[in-house]
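Shown here is one chain on its own, the form predicted on its own, set out as structure tokens.
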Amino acid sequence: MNRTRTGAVAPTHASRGLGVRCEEVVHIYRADGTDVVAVRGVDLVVPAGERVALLGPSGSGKSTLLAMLGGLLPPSAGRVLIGDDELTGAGEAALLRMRAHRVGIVLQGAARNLLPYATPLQNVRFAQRSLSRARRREVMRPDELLDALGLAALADAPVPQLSGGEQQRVALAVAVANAPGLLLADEPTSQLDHPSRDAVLDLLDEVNRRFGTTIVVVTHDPDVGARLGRTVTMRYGRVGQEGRHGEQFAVVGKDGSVALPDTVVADWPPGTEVLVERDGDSIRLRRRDS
């Protein structure tokens, strides 16, 4: 399977990747009688087959945006499209079908993703229960998935007996069991040691390569972002920076706003007056002397 220059999987007859598009997406929730804007005016395009890490501090809107991409939270304004399907206004039955067949989701709190009375092997088999015989031959086998994540010896252990990190890896196996067109994972490596983290990232590479799965991961780990290739950094509910293979770029919003890199913000606190000067094709920012 070939890749384009952007890192997306080049379309083939076997590719099932789903593209993602957000257009001026807003999410507002109510807390203690006050409206809180968690996501404000996000524009984001993820081509089919691309791998993206959402970075940013706690409370920046990463998990909220991921939940909207999975149809778990409705946007208060704007549009969310997965492939050719617009989620805005979609009924719960349609969203359930999408998550069952086309979109895999790993939520924070691994136990939320699993059948607690079943074993890891039974959980993965349950996720594949509706696959046709032909499709079952295409996807990764349950034992193959668990082995790839270092869980072969725990395949028949009851889920409650597993550690948090082990449950986290089982949850990922369940989410990719059907080789979904889109995988959404919220902090899938947060509780893992380095070998287990690397096993998770190797599996993400594998499902992306074999099935063209588009991958969007929320993480605080910059090493995970570097491995995925493209990073989108959020701050105060907005997309502020994008990175591609080590290079960081500020993103100009539709209102002309630009989120400065963290290294600049550390020296220029809110309220700093900045001169914007054009020099040919270059733009220079200069702090106004007081």
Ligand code: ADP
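Positions refer to the first chain, counted from 1. Being a predicted model, the structure only gives us computed values, none of them experimental. Between two forms, the rigid core is defined as the largest C-alpha subset superposing within 1.5 Å. What changes on going to the form predicted in complex with the named molecule:
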Contents of the next structure:
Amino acid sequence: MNRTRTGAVAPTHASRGLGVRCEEVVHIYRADGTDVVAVRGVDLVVPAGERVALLGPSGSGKSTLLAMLGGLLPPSAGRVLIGDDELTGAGEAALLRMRAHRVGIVLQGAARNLLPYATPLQNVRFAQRSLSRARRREVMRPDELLDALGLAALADAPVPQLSGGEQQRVALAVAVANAPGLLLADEPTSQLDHPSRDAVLDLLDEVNRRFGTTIVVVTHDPDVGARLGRTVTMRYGRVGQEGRHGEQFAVVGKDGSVALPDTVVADWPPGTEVLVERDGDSIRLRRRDS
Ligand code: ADP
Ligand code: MG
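Structure of the form predicted in complex with the named molecule, given the form predicted on its own:
Every chain and every other molecule in the complex is listed next, the one we just looked at coming first.
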């Protein structure tokens, strides 16, 4: 692959990354009189320029949380801040501007992200259509982006002729085309083989390094989590645990609750009474003898 290596160039725009802050964020889907509480109080801080993988079983609220970070779904309660801007209560015009200029989003289902009858090259050019001349010189060129993702030979093929995995990579190229301050990607490697997945991860690295882009990726792939460095694992609409460079941490919630590792939960079902014994900096948990 003929990639442009830009690691040696000083990142002149490293400060452009947008941090994320969620405070007690809740989302409830209301459908036919039944409520589904998809996100039940998430507190999460992602500093500008950080790279995070959102993990967790299917149905745990990952996509819902990501959509709220992108201003695509309003929180039912709580606050979401992107950079200094509070999304809660922001008007549709402000949210559209944010998505057009500062936040790149890849939704689940690659085709939803693309102009269907255009080519990959046209899709990327369209994403860059409103850049100023000065900005255009800073961002990655369309051919450079498509080449980095192994799509150079398909640049002029109509999108419907591309495979799911190819469309998925075009969607990512479109999402990073404006060198956004924040990239939100929902399962961007789910349809990719390992070489394509690694090309995607290399591009995320490059965008993060070159533009300071904060990256939040929903994934099922532990290897993707390992590459990004920080993992946030969701369970039942809450942040269950965090991993940093391979070490796993339980997270204390606002109500003092701590999510136990799955291996412990298997032996201690909900309702188990646990004695908490404190010994200096250490805390031991002991099941009540029945
Ligand atoms: P994940 O991405 O972790 O698989 P989701 O955020 O898609 O989880 O879903 C969280 C919960 O919300 C699930 O119980 C799911 O069934 C429900 N849900 C998702 N989208 C909708 C919707 N549009 N209407 C009703 N319920 C939904
Ligand atoms: Mg999902």
